[in-house]
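The chain below stands alone, shown as structure tokens; this is the form predicted on its own.
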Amino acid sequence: MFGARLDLAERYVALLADTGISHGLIGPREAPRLWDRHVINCAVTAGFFDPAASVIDLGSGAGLPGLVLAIARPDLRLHLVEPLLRRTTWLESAVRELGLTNVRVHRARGESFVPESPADHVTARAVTGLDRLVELSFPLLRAGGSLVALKGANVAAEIEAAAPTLRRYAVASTEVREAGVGVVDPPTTLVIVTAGAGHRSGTPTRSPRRSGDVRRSADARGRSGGRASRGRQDR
């Protein structure tokens, strides 16, 4: 997954193990398992983004998945999206660290960040429920561009709630797709809502503003879908 780039996913699942879990990004029971359960369970998804492409990671938290990919694909254009100060500076502090140049902190909220062009992808790990996080992520994306939602086992139940906001926003496909079958246990869970080809990016979110965007949900704290990086442990 890594190839020759496996001493930079070292380094950063370093990191993860001393400041991340000082700094509050992670708890220190996950320790133990970083790699199988956040960060080979983020890279087995490397291969669901187009060559060259533009990501913005929603809530990216402790970098998963949006420092995993920057790693294993040094082609893609990373723009990590994180609300929270604490969260940021370490982010920064993790990208110079590691030397990765194809990587953007953002502090932002996702109803509030404004990329400079539209994305090719969004992606999430346990952020928000499907039918908000299309919401968040569909003004950022090009037409024909897709959100990458990495989900829990609980995913046919919100792609159902999500059906009224998948029609609003006219996708041209939502499928569910397994990432990492018996490379990880278990397989990581995917989402993918591709836009249609008339979609227009910045179209606003037609729904109020909902305590939490762009946070873990206490559910997703602990769940083999959800991310280290800020959730299962400290959102």
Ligand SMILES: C[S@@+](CC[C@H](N)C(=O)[O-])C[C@H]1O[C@@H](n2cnc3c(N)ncnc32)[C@H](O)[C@@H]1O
Second form
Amino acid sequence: MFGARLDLAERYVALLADTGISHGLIGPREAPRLWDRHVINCAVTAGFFDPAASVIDLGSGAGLPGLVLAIARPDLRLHLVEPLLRRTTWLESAVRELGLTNVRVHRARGESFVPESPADHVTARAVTGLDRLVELSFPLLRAGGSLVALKGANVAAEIEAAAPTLRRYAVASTEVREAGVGVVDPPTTLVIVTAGAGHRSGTPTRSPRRSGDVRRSADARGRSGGRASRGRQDR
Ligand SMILES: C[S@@+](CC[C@H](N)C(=O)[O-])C[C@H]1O[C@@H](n2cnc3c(N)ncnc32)[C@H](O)[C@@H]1O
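Could you output the structure for the form predicted in complex with this ligand, given that the previous block was the form predicted on its own?
Below, the chain from earlier opens the complete complex, with every other chain and molecule after it.
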């Protein structure tokens, strides 16, 4: 999976086990299973991205899957989008320490992130339900681009719940794929939602029933010093 870059992957796992845990980005109980449950779980998805594609990883946390993809696929251009300062600070130091040149870290919420150009793919793992993920990712995608969401066993129910949103965005296709069969147990379940040829990036995402998000956004601003929702890239 990592080829000649296995050394980089090992250094990333060492960072996760050290400051990733001490800075609270990864729970201490994850230490013995960083490789299979986290890094390999993400790495097996690396073949699902177009050559030299731009990829926005929403809610990157400790860099899962964003940093794993940047290591496994140096041809990709990764944008890690994460609202919490403590996490973006850690991500920036990890990028520096690993010497990765294909990653940029942005402190922002998905709702307010404005990419320099529409992305070929958006990824997300353990961030929110598929319904909301489509609303967050589609404004960031180019026509024909895809949301590649790493999901769990509940995927069929998530797709069903997202049906009205999938129709609203006139998606070209929604596929469920298993990655890493025979490599990692359980294999990684992916939902790949592809934007149609007529898709326009930047399309407003809000549906009327989302009024509760205003309160949640305000809560998030309060927790992170009021800076998480600014509608700009950090650098
Ligand atoms: C459970 S963690 C998962 C982190 C990482 N993707 C992983 O798989 O370990 C969810 C992450 O999403 C971020 N997040 C929550 N809401 C978000 C939003 N609206 N836009 C971008 N990131 C968000 C959180 O700050 C957190 O880092």
